[in-house]
Amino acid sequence: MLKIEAKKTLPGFNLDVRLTADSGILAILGPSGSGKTMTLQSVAGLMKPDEGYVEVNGRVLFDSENKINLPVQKRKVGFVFQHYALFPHLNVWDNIAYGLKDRPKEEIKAKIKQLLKTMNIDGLEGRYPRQLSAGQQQRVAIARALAPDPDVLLLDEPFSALDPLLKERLELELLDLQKVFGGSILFVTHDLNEGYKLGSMVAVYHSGAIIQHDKKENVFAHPANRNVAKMTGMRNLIEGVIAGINGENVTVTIPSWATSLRVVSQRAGDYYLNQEIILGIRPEYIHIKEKQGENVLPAQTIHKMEGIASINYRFHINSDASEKRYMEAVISKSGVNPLPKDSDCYLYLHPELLVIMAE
């Protein structure tokens, strides 16, 4: 288990972030400079925090308090950066051994020789990292990473220069490998998609804090507030008010829309009468209906984007005064016929994919 405490404080920017990981992989999202890389030096010993606490399975990396500060090459930590940071002088083979240095001759070999097996990189020993595609450096990043057995492995947004075909087949890589490994993987990634494929649990950050940190279908079902739920991709928001409760259904007022809605919360207990909260649903579950009905509202297309499989639409509320406002859609080209541009239609929320925030 991967304990953290770490606070920090530079010009124009405070870090303060409290975590645990267990063995798994830890997907930490969020927005550049909120302090996903500066989480994970903070555990490899490439910052100090000012204050804080970092344990990996029982044994202290670092404490303020007591002043424990190990060094780098004895924290058991192993980091793969965002571009690689191989050593271009070493050769494939060398890059991997370079934290093997002390162990026997032989020892170090018999490791070399798994870990290009494990990384499906086993040829390429005698290359330079400039003779390596993207996904190659990056897998003999993580074989470098892994060579010196760490307790836990950083990963710091590793996909993000792989063409989309590549990244996925290295997700499922990543996958089979914590099988192997046992150990916290803690994942940084801007990648929504990724981030829930991969992590078990999602930690979600916004100006140096953590908002959010629980299992990923709680956070992407039930995300904590308005920053949480913009950040897993829940880009419909608005203002509500809670007009009635009776055991999970929940009647909320759209004041900016003269209307009310259904919603089918397990968390309705949570929420009282006159509540004003955020009502929120994924651009993806939103449906078009040939009629008026519960949870039915009238709307106009105003913008349309045409992808492979599905059409992104924008959607004015006719009953919405403000021309600013508007509703996002994804729909499937397989489930209706597209809309023109400037069509009248009907929008339906399911009252099960509606989600309720605190305000």
Given for the second form:
Amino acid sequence: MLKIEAKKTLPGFNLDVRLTADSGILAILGPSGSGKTMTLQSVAGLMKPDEGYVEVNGRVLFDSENKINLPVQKRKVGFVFQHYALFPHLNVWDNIAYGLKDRPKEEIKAKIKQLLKTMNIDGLEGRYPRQLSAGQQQRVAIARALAPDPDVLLLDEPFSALDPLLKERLELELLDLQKVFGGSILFVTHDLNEGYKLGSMVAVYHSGAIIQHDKKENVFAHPANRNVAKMTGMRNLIEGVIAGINGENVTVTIPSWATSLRVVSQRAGDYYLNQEIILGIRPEYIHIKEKQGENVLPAQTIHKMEGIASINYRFHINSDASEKRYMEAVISKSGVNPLPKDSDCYLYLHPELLVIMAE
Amino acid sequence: MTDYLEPLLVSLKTVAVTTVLTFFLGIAAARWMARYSGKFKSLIDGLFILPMVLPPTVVGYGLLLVFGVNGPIGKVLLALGEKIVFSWEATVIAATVMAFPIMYMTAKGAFEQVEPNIEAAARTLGAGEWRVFWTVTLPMAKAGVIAATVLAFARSLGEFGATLMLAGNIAGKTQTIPIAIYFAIQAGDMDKAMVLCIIVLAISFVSLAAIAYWKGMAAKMKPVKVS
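Please show me the structure of the same protein in the form predicted in complex with the partner chain, now that we have looked at it in the form predicted on its own.
Next comes the full complex, and the chain you just saw is listed first.
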């Protein structure tokens, strides 16, 4: 169990965050410079917040009110740095042994052997960091951080420097590691997919603050506001007004498209008539239809970028309203025939895939 | 024979003590300043480098003011029965002050190259500042620190102006090789000057060769990168 509260004022930047984490993986998601790394640093004691509180498994590491500030050395926090920060002048064995200094020799030996095995780096103990591949370096960095049996493991963008295939394998290994480790794992990323795949909880950062902190399913399905929506890949956002609520069915009018849409929302009761809201839908959830119907909008393709398995489109919504409005869609190639550029079509926005946000 | 041996012994003794002193003082100052970011950073940095940019005679004059019998430190030492000016210790003080900036600057550059995250990693693994320095910072900055020590050694071996002003020219006591060369030439004794020059050349050559050999050994001991 991990509790973090940290406030820090720097020139041009304010950090003000509050987080909790149980055992399992908490993904800290957000753009660069949003305070993700600073949060990890305040847990590890590498940065001192102006005000705050850090507690791990009931042990208080930092408490500005009661003037408690355990030094880094005593915090029992495992830290895996962004570029691993291995000791270049020590071989793998000595890197892992670094945090085990005061233990009996036999115990050190047994511990390192066990870690080499857990992390699949058996046989590399004599190599130096520069003789290792990026993936091996990461495994060594994790083994080194785990060696002194930390209470919490912090990983700062651990996968940012890896090629996609290797990344996927190491992601799976991190999921396995979670079962062995047992404590809280905090990991920082700016990659949505990574955050979703690995985290059981997600905290979304935006310029020094947490704008949503919840189970990952909730964060991605019910973003709290338009910033979370943007950050979690819900790229189509449009202003609307609630025109009717009937059970879970909500009718939303979209003034700039001069149309209305039906939305199925489990949280329909949270909204009221004439409330101004934001409506969002992921580009992957948009379907292309042949003809008009409910929740179908006439549109025109204006940009098209073909990927390996899907095509990214940018559509212009044809409506009587004077405002120009665009939508983005990612359509799998396995379904419909690809649309050429500048062709007319119909976009279907499934009522259950549209999301209402209050702001 | 004593004409050559005396300056040689004085020089060797002075250079040995100076190099050790400069090594520790320079490293301590460099380590401190490499991670210091207070508002006096430029000022302190400037003070540390000052002896390098000033003419040696100006530094010598300054040292006379401080260590002379009326100077603040000179007075205290005199009360304790020690007179610094024209003593052998004066050659060490002058050479240390002159060699310090180059040791400090070069070592500081080497420490600044050490990635802060690697030191931070050592701390998260339980290492205190002392252990971080000896097991991470210093080994990683090793090449730069060796270079700094060589430069400091060379600078103190060649020290002339400040030494002459503070320590004078007392044969067998404060007369180092560079000073002996100068006075030999003054006296028209070109042969003596030449022999002393050859001795300096030999010392420089042997030290450079020793360092090259040492570096070569270090490189051989490092394992080769496998592809």
